[in-house]
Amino acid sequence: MTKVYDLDTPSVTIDLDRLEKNIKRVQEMVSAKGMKNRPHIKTHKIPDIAKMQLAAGASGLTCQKLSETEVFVDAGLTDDILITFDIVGEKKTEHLMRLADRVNKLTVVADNETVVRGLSEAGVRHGKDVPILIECDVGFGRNGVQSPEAALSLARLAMNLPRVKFEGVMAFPTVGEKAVSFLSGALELFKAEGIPVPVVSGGGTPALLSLGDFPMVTEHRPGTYVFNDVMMVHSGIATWDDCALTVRATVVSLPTGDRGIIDAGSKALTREQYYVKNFGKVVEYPGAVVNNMSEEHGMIDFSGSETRPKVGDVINIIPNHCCVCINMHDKVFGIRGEDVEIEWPVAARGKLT
């Protein structure tokens, strides 16, 4: 059996025990909700570990894009699938369609009167019933209508139109007063006009920590658990004891006392930093930190250690966002001690449109 010291660097390696765990706890957190887990398969992009997460109680998987959905259909997971991105223009409907066909559901979100007439277009080229959730923006300032009024709105609107099926709302990420007070207004307003809204979907990984305070969401959509990483440490939903990827990398040089060099840049790690510092956690040396990179060069600033390394000595980093450091690898290694079970080719990665 191939040992993780015989692997080159940089890679990518995952515990997986500690994988196993995450996915065991986090499901028993959303369940012990009343809620559904759906997990957002764009943190792995490996078919085998949404088999992993299916098999340990959730019911259905969230893609982002197309393509990305299509590679995990191709692997035989054709039950239920939510795509939480804004589908527009005819040559992606089509595709969208063409997937429809393969999947026993597949749901859209919308957010925009262009996207909701486009998929109902779609769905009567096809003579098939589209599903679709409407996306609010309860605070994140990316995607979503703006009001629970604005919510009501398009929900009428795709009500309206053949092959559009309304089914509910969706929300990223379900954190603070103003997404419960977003979520709770637009229910009144559905409720008060006799329209059921049979799914409230819910998002995000430190979310989790909150699921008490959306007693209307019927399901959560977590991504980065299965893995965690920096980001995840620092918002209190894990310790680095949950963090089950580590990008292995070499020490190559040691220009002065305190700055190392590992093989490991931006092309293994990325450069995301969102609410952190630096650019990832030092295992072995845990009063040091990548505190800056090129695209082949990690740069590390060990004088927060009381020890060093050595030339040619390999480390582990935790990065700060897993979810973009593994698209940037082709393969994963499944770790437990010091064995090599299994190499996952990242099959999704790449996958953008």
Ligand SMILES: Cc1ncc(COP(=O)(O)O)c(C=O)c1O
The other form holds:
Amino acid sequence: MTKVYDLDTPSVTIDLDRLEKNIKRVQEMVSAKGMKNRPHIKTHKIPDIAKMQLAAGASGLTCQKLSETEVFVDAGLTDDILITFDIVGEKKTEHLMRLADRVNKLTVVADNETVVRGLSEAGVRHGKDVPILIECDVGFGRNGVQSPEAALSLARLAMNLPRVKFEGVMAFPTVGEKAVSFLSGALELFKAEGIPVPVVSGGGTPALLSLGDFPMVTEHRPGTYVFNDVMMVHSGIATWDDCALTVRATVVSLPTGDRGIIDAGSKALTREQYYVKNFGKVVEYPGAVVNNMSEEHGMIDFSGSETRPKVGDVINIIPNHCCVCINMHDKVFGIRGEDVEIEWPVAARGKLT
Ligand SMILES: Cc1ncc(COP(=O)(O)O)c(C=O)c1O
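For comparison with the form predicted alone, would you give the structure of this protein in the form predicted together with the ligand?
All chains and molecules follow, beginning with the one already shown.
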């Protein structure tokens, strides 16, 4: 069996014990609140991991893009998928309808009239209903209708158009006061109008910490929890020991007493930062920081570390954001201890359309 130290660098390894533990833990957290778990596969882009999530009790999957969804459908994951992205234009609605023919239930979100009308026209062309959720901007400042009233009026439009089937509302991330008041306000409005809202879809891994604030949510969409990363540790939902994904990199130079250079730069780790500093956590040297990078070089400042590696040593970096990191790699290696148990192609990497 291949050993982890036989792997070339840079390479991505997944600690399978941690992966399995993360899947089980979050399934239990979501189930304990009486919610369905609909994990977002954009984190891993690997059908086998989606199968593990479903085997652990997930009720369905979330995908972000059509071509990404297609990879999972091709792998036989055809039961229940939600696409959390506005599908705009006939080229894409045709793609959606081809996928809908292969999936038992394929739902999409919409946050504007153009999208809802386009979905209706596609449904009419194909003689098939398109289930939709109205996306609400509950504080993130990305897409989503801007008020409960706007959610109601878009739902009304959907209900008056042929072949779109209003099924509920969706939001990301479901955290904070504003999200609570937006969703409860919307549900009150719908109730007053006598419109049933069977699905209230919430999401986010840090949002798992406050599931209790959202009793109205019927399903939750966590993504990053399968691997975790620097951002998840920073948010308090994970510890370093819950981080399953690391980038193995070789120290190729130590140009000064404090500076080390590794063979993993922005093309292996990405420059993603969001709300954290630096570019990744060095597992073996807790006081060291990946403080800069170019495409193929990572610069590590060892001044805060009592010890130093040698040129040729291999070290592990936990990336800031595992979801974008994995999209940079053709394959990942599932490891248990020193053994490489499995090699997974990142099947949906680069599937952005
Ligand atoms: C629409 C949507 N739902 C769910 C998620 C999963 O969130 P997280 O990666 O925090 O678990 C994301 C992540 O980007 C998302 O965009």
